[in-house]
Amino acid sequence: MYSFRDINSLQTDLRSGSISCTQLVNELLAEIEKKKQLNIFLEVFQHSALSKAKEVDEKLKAGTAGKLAGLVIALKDNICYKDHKVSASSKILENFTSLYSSTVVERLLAQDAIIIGRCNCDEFAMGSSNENSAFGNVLNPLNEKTVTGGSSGGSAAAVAAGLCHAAFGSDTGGSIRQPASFCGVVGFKPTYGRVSRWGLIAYASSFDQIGPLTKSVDDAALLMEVIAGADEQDGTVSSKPVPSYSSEINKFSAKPRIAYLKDCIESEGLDPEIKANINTTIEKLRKSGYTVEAVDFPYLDFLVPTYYVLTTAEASSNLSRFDGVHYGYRSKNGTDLESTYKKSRSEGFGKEVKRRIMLGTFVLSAGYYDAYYSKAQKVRQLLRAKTLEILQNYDLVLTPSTPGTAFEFGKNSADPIKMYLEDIFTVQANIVGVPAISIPAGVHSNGLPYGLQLMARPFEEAYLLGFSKQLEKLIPC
């Protein structure tokens, strides 16, 4: 089987004729079947993937192939691909076929990427462990007794297991970076508005962003270069020009000033080994000539509550469209319009999704709107102001990606608060809208990987990726 390293090496091999796109896809299809017990793929797009592979092989021969030629990609099951099923891993959308492709998919296909299938995820992207899918848990390929993280757990696991070359997920509060940390891959969340959300099934519209999961920072940079930029279908997308990230990171020579959040590193919930590793990395950076200083962020305990008040409110609104009438699952037990709504939604949505819809409806309800939703919006502005204040004095902010490594199935399931706290270090970037990345930082004594997170100023993806590539070399693992 072909051993994928990075996009550049792949395309060198494709152009030399030592491998073809058709061979690549056939090998990966066989590998997916061999590892189907991991429950990573909900569906494999065998026919369209092989058809695209044949087309790209012809383009390679003609010298007209795009910059992603031959790259085999998996999609999280909430990113639409025309004439292919998409369900957000929910019973309420089971067997639904998308009528159009997301902007991200269109841009990937235009550059000759090959999409091999859709990956399992937490239902409607709500979860931190991939235990909330209507179609079963995704097993971590590094230890099948542990979770992959969520909600883009299937996408992270697909890359870690070698079932695709790269994958895409969505990140609302850490849903790319947290599973990247648990599976030992690179996970990138762009600035809010850097990538179009057209064709992404919404969870919380002012938080959601699509981003890549890859084996290397170089590959993340090239994929970002392809998918970022203005889109007339999405009014929240920035019209700022998109730099050539893949070129920029190779020219990166800055010595950024780095802040690390003392409150995160000193958090009682942080695994001692991860804490020790982060401190070692900080010392390595200092010895390499970087300024790395501790800063106070006294609002750590406000991050998760603010995130869940606001995102559940937005989810309550966004998910109202799934009513059992227009499309998707419809209960057979409905006797009139009202009972059809009630029973379809009660039967179609899973436990966690219903919990968040009810919480969101509550915080938006009369008498509670000001006490919860309005107050959370004010706290969001406070958190944004404090984060941007830090980023005025420093170029980057460093934190752990997660409090620990991947945990065993069922460990946090009985306590929603404990599960929500798995996102304590990642939600900040979504609340304030800045770009963030998780890169592999080490391997725990339990044999599982963990990541280090970096955040940068809005729209400074090139700077963030450039330094991440330097750091990738500094902490090889």
Given for the second form:
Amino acid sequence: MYSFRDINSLQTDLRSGSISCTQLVNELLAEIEKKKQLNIFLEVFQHSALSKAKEVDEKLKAGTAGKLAGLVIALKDNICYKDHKVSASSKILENFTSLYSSTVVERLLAQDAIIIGRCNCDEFAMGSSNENSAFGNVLNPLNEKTVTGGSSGGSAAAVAAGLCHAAFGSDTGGSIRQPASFCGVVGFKPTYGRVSRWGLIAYASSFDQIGPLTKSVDDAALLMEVIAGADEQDGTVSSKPVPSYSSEINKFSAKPRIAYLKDCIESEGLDPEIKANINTTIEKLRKSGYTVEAVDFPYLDFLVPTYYVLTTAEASSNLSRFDGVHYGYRSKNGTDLESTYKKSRSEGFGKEVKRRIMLGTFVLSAGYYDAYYSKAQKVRQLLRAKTLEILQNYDLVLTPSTPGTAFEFGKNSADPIKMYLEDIFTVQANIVGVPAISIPAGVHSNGLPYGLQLMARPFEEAYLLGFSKQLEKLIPC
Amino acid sequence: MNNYDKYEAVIGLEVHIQLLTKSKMYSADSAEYGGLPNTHVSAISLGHPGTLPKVNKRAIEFAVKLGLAVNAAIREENQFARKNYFYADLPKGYQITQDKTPICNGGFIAIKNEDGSEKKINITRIHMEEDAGKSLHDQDPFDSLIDLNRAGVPLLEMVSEPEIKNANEAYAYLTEVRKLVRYLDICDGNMEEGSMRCDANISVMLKGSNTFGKKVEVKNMNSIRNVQRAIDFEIKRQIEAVEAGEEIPVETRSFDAVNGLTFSLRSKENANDYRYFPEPDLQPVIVSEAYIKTVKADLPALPHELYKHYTSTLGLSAYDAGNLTDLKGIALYFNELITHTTNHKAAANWVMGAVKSYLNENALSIEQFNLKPNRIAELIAIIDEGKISNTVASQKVFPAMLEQPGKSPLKIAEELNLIQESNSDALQDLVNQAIAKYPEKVSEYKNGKVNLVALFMGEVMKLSKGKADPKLASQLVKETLDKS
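Now that the form predicted on its own has been shown, please provide the structure of the form predicted in complex with the partner chain.
Now the complete complex, all chains and molecules, led by this one.
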């Protein structure tokens, strides 16, 4: 079986003819079948993947193949791909077929990537363990007793298990970075507005971003270069030009000033081994000549509540369209319009989704709006200002990606608050809208990996990726 | 004083103006009226997952136009908001509208009361939003069907202050609004087809009171006349209820045009909580001062401006000015006509008379009229020069012009041998002939029967085959009779 290292070496191997796209896809299809028990893929797009592979093989021969030629990609099950099913891992969209492709998919296909299937995730991207999927848990390929994290759990696991070369997820509060940390891969969340959301099934519109999960920072940079940039279909995307991240990161020679949030490192919930590791990393960085300083961020406790008030508010509205009338699941028990709504939604949505819809509906309701939604908006402004203030004095902010390593199934399910705190380090980047990355930082004595997170100023993806590549070399794991 | 006179009504109107844009408010789907059900729908109109709205710039332009036309303040930073509710023809489960930041605030519509005085009805706000689809309940024996062609079609909602006092004022207000949107070319103003819709908020209170009564909203009035009828009915109903000591429930009522009454649709006491919040999928639209200037520069002449121009500068009567400005096409025709003639009164008469009757008889619009305004001006000119009479012009020359629009009226009159005899020598001959024909009538005239002039005139006209200049002829007839 072909051993994938990175996109660049794949390009060399394909162009030298030592492997073909068709072979790659066939090998990976067999591998997916072999690791079926992990429940990573909800559906394998065997037919379209093989036909794209054939097409790209011909292009390779003709010398017309794009820069992602033969790269086999898995999609989170909330990214639309024309004429393919997309369900957001929800019963309410089971068997729903998308009429169109997301901008991200179109740009990937235009560069001759091959899309092999759609990956399990938390229903409507709501969750931190992939236990909220209507189609079962995803097992962590590194330890099948533990979760992959979520919500892009299937995508992270697919990369970790070698079932694809790279995957795409969506990140609303850490949904790319947390599973990346749990599965030992690189997870990248772009600046809000860097990547088009056209064709991403919305969870919380002002937080969601699509991003790559990869084996290396190099691959993340190349994929970002392909998917980022202005899009007619999404007015919230910035028209700022997209630098050539893949070449920019090789030229990176800056000595960033790095801040680490004291409150994060000292937070009670942080695993001591992870804490020790991050302290070691800080020391290594200092020895390598970087300025690394502790800064106060006394707003840590505000992050998760702000996140949950605002994301659930947006979600309660975004998920209104799943009503059993126009498409998707419709209850057979409805007797009129009202009961069709109620029964279709009660039967079609899972527990966590319903919890968030109710919470979001509540915080937007007359009489509660000011106390919750408006207040959370104000806190968001404050958090944004305070974070950007730190990022004025420092180029990057360093935190652990997660408080611990992948946990066992069911461990957090009984207590949603505990589950919500899984996102404590990651939600900040979404609240503020800055880019963030999780890169593998070490392996715990329990055998599981964990990541560290870096955040940068808005639209400084090139800088963030460039330094991450340096750090990748500094902390091999 | 009877019981009805003790009360006054307080009425505010919400007008939904469906915009004549090619595409929908937030997508490129066709906004055209009609079309087979569900043919103007892409994934966006269908509310499919992952789709995003994009603001139609033309709709912004139309909103600014209307705002400028009513002297409203135009907002620079326009946010959109979601209004959340479930309905079968609302595929997203929310309507994208504007909540706290409508594109226009303030302004007014001036209406004319029956006594000719003017009253300003102030506008509260105008905001942009999208229409819903249509639920069809009578097409299938078992199911309701949904047509989403209209879902997403751009609307402006214009809300008036509650300053309308009665049904006649409401009628005048809506007539002005319809005229305005047609002048601006932003809406066809067709209430029957629903491209302009009106909801009326009506309450009654004792005259002089400053406490408003409970407000009732009336919907489903598909003509301006029906709005008038519904308001009349509703005021009477509410006064009678108050007089009978009943509480008026805050509710939404529907107008039944067949029976001319309103009936309760739903109570507003437990109304929907729409949970408005800023639309996160759309960036605020910035309407700059410079942009407003360019829209303003392109604004057509508006009916009230033309009315003022016609009455004060051209000296036309209020009636004529009103008549000429009723329809934009007629006003534009008249405007062009008066660039070719200074006889404004004659121009007005020709347009309101011969031109309009021809159009009415043949069910044509002025845009379909094949006679160019300069031809009418030429016609007026040859009348004024005494070459043909008004009667000949309207009975003979004008019909011939319609047949041969490319030909000048002078040429037509010449060809038809209609140029009137204004040579007094030639005319004198005819007058002499006419007088010679009836000697006994001459003596009767001499004895005081002065109205016999008409008889001789008739004879002169007959002899001249209608071409005699009547003014000159009548003068000559009188002179000759007096001399004989």
